[in-house]
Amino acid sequence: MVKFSPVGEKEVTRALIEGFAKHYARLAECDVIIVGGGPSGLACGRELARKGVRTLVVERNNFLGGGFWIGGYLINKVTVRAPAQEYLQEIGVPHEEVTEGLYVADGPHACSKLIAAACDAGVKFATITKLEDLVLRENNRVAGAVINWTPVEAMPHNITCVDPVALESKVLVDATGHDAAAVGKLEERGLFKRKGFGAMWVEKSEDLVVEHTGEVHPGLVVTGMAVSTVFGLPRMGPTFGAMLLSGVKAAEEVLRILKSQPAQVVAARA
């Protein structure tokens, strides 16, 4: 017969509250904040955390993975084009080649493995959390994220006012998909103009998304489909190789930026 430890309601509540407070206290200043917990954001976070970079992923939903769970048309299979199958192999996702250069995997399995790989690397998460604004410093350099609970936006403004909080970072990554939400905050201030994504062209889109992944404004890196929206590139539909490899490239760009300010990164971990 199973006998659980004699722990009651108050201990459970205290553990939740204290754990939550410690979590946010440690993350008030990060090396990197990634906005968006889809495949590109998770891949980027994993690569950074493996290098010892203190990384937080902010996700507006109460789940991670974005469209990686369900693929396209509510079909929970996902496809990747070579050479992205090497990344699936690296994180232990079973996959098979269905035609030359095209691989298919189960979406829930692939997504779960990617989430676990990011967690194992040390990525931290803030879910049900919406990007409300950016922290800007000298010369409009992006230096953090202003966040609030996602449900707040659905509450009537005549009966509530919940102020957001700010988290500081050395670099912010926009991994919000077609919304390119972080770049959109710059656009609201007349500091940037998104071109909007184009019509579907799988073969062209994937190459271009990875190619254009990088820093688009001081302190702000774009990855995944946000790249398509920022640069007016074709959309790619339900294939995810570029999402994964764009995330890897975004991490490389972030590391390049961080290396140019080593004293600040050390201070952030102190």
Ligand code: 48H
Second form
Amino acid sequence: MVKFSPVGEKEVTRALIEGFAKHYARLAECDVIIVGGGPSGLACGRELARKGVRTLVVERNNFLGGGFWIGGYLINKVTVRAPAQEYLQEIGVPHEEVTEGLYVADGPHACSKLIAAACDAGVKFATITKLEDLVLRENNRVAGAVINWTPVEAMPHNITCVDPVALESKVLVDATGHDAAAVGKLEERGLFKRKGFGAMWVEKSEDLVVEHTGEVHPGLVVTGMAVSTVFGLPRMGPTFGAMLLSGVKAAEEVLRILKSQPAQVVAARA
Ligand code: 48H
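Condition change, the form predicted on its own to the form predicted in complex with this ligand:
Zooming out: every chain and molecule, the one shown earlier first.
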């Protein structure tokens, strides 16, 4: 017979509260905040964390993975075009070539492996947490995220007034998908104009998304579908290779920015 240890409710509650406090105290200052835990944000986070960069993913949902669980049209198969199958191979996702250069995998397997790969690399997560605004410093350089619990937005304003809190970071990555929500916060202040993503054209879009992935404003890197929205690039529909490889490229861009900043972070860890 299994006999569990004689731990009671108060110990369980304390473990939760103390664990939470320790977690958030550390996250108040990160090297990089990635907003959005879809395929591009997770791939970006994994690359950074495995190089020793303190990386936090802020995700408004209670689950990670964004659109990667479902390949499109409520079908839980995902496709990638070459060369992105190499990334699936690297994180151990079984996949099959259906026609030359086009690969199919199970969405739940691909998505759960990507989440696990990001966790294993050391990415930290703040889930059910929404980007509400940006921290801006001199010359409007992005220097962090203003966040709030996602459900706060749904609470009636006449009975609640919950101010957000802020987390500081050296770089912020917009991986929020179609909304490009972090860039949208600059737009609200007249500092940027998103073009809106273009019509579907898979052969063009994926190369362009990876090519345009990078810093769009001091301290702000954009990755994944948000790149299409920011630059007015064609959408790619239900195929995810560019999301994964854009995440990897975004991480390279972040490392380049961190290295160009005053020494505190990366040099110590390199
Ligand atoms: C916190 C937020 C906020 C916020 C959004 O949509 P995603 O999967 O994004 P990508 O770019 O990694 O992948 C896009 C892909 O899933 C897709 O939709 C494709 C390829 N479409 C092609 C086409 O033609 O339409 O993930 C974004 C994540 C989600 O989990 C959101 O919940 C989260 O970002 N998010 N998190 N604060 N303000 N806004």
